[in-house]
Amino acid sequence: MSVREEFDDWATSGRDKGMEERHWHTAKHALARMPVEPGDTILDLGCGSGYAGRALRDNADAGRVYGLDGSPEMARNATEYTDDPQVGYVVGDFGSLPFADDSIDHVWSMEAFYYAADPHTTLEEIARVLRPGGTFYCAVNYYEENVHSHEWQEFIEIEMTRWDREQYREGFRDAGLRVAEQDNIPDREITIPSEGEFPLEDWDTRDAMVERYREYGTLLTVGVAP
């Protein structure tokens, strides 16, 4: 199954809104760190329902926001959810971004980068479209150190890239991006039941659930274009 087919199915079944709700727990903290100035042009890579771009328009006074997704149905849903002429959505390939060199001030991606067919090419494309001093905020929950995410590949037919923290830093640097920061953003909003309620359907122990959400959370890597 292709990325398009997989996420077209997610969009038509309403799973895009579920992703938005879950991702928002940590995404809002990462978005708040972005150095967006009024009028800046933003690219939301793997935009899904488009929530991140709308938030940057509402809270950071971003200028033009482009949401790119590999799924036409995701882009269609995002368009329906958005009532802002400064936010638009396109269907595209992570490996060939439909934007001119030095045309984007900031790139955001939440839980999408690891779906890239060639992550190195995607990083090179991001570096190409970023203006000097522009940033790439890359947030993922599926990564090597988060052992609780490893099984996710079993439940999706698309091949996913599971890098560790150092591989993200190396990949950014190889593409010409300076790594400005890298840290974990814990999910402090998801409810974790008391010890006596375990095991749950998805969790055998409370310690494992605490580790997944409160410790590993979301890995954020920030790159800056020279």
Contents of the next structure:
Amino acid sequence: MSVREEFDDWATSGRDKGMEERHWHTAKHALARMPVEPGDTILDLGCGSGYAGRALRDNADAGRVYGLDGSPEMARNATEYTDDPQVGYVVGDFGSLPFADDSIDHVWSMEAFYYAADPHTTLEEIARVLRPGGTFYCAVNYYEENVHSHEWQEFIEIEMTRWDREQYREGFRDAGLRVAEQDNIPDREITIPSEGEFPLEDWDTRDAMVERYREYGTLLTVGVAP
Amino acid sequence: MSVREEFDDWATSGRDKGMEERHWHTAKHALARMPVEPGDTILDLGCGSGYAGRALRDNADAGRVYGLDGSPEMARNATEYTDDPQVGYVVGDFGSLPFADDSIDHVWSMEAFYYAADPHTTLEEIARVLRPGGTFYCAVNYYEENVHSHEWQEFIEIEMTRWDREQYREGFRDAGLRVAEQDNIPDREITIPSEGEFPLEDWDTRDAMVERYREYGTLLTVGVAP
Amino acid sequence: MKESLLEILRCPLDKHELELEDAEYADDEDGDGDGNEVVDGTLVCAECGERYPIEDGIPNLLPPDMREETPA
Amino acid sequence: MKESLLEILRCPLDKHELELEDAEYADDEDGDGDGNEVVDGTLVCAECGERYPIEDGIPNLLPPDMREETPA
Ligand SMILES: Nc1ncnc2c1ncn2[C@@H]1O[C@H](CSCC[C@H](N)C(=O)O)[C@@H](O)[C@H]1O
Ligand SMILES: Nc1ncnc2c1ncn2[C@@H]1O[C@H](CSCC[C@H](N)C(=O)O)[C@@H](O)[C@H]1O
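Moving on from the form predicted on its own, kindly provide the form predicted together with a further copy of the same chain as a structure.
Expanding to the full complex; the earlier chain stays at the top.
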């Protein structure tokens, strides 16, 4: 199945909004760390509903914000959620970004990078479009150390890249990005039921759920273009 | 009064340990974000008791860790707190770092940078000693937005630099460092008494204390050498 | 899409500039000084000639082999 | 200080290399392959000749005008 087929379906069934709500718990902390200067141009890779770009416009004084997504339906939804003339959406693929060299100040990507058919190519493309000193904020919940995420691959037909923390740093460096930070951002907002309510449909034990959200949370890797 | 006179006194009266305990609440979160690779060389500017370097040796597989402090008594104490042969201390001043160009992988500094007689010179020195791609993790509790810290200057005879968030980013950039991140790290561990116990000696209202610790916390600015 | 997006948009195949053809603009210009809103048209690579559609105001810059017709 | 520190230590005034003079070493070498522990001695700038003391094993690289005698 293609990215388009898979995620057009997610978009038309409203999963873009569901992801926005859940991902916001950790994404907002990562977004708050971005050194956005007034007027900076931001690119959101795999933007889904586009909440990250909207937040950077509203709270960080970003200039233009572009969301790229491989699913036309995702981009269409995202367009409907805003009438900010400084926000724009583009349908495109992580494998060959349709942007000029050095044209972007900051690239953001949440829960999307690992769908790239070739993550190394995508990192090189990101390094190419970033201006010198620009940052790449890469946030993922699906990664090696987060054992609770491993089964996700079973539910999706696109092959996912499951790197560990070190592979992320290595991959960034191989593409010429300097690694500035790596962090696990806990999700402190998701409701974790009391012991007596387990097992739940998705969680056998409360400990596992606590580990998944409060400990592993979202893995953030920050790279800087040289 | 000189840095040496002021802080030798702090060291001999045990304030190095008190700072370690309080600063650890937020410093550990910043330290955990540092992209330290096995064998990396770390420099801790204004190391005090040296806890940051010891933590990076114990938890992050750092290679050599050097602490620089302008107070010989601080350095002497720090030396006594470890027998790790890969940890060393140096007495020196932020104004002219006694290290070779490109010799350090990561510079760390907690609650010390603002004592530099000329912060711009110090940033240039940091950019000089960092190898290309090396990071500077600068953590401060004394800064413009943290209004509760402003009075600290009254209790210390060394002139302190009170930059705001933007001035930190600007200062970094002026010295040639790329700004990768800026964040407020809340102190979630300090005990804040219940409403009824206020006013305290140091805090008129509970709200003020909550704002100081849970909201403003520690300002972290991360720079990357080009 | 805003016409200003063309400044940084490039052909995904060869990263050359794109030219806007057959543009249709939205009726109500918002007067924000940021150029006009293009609702329909085609982006053409100045180098390789590859053509990319603008659908409902959203440019589709997928590489041609990944671009499919909108399912019925 | 470990002798290996000399690899990256420089004169604060002109950033030139330092030479170790009158070194006294700790009795018990820890055999960690990282050179010897210098407990006393002087670091001398190969360029400007400025001298920096090693006190209790800790090199004092303060610029000379900031270096004071230990208060009584
Ligand atoms: N190869 C690819 N190229 C472009 N977009 C892709 C892609 N693979 C997946 N995507 C997009 O990436 C998104 C992942 S879902 C995450 C959406 C959003 N960032 C959020 O945090 O909620 C989907 O919208 C999907 O269409
Ligand atoms: N100009 C200067 N040069 C070198 N060290 C300095 C300095 N000004 C202040 N310091 C040192 O900076 C330290 C500040 S106190 C903070 C100590 C430690 N980083 C901690 O987090 O607890 C003191 O040890 C003081 O001696």
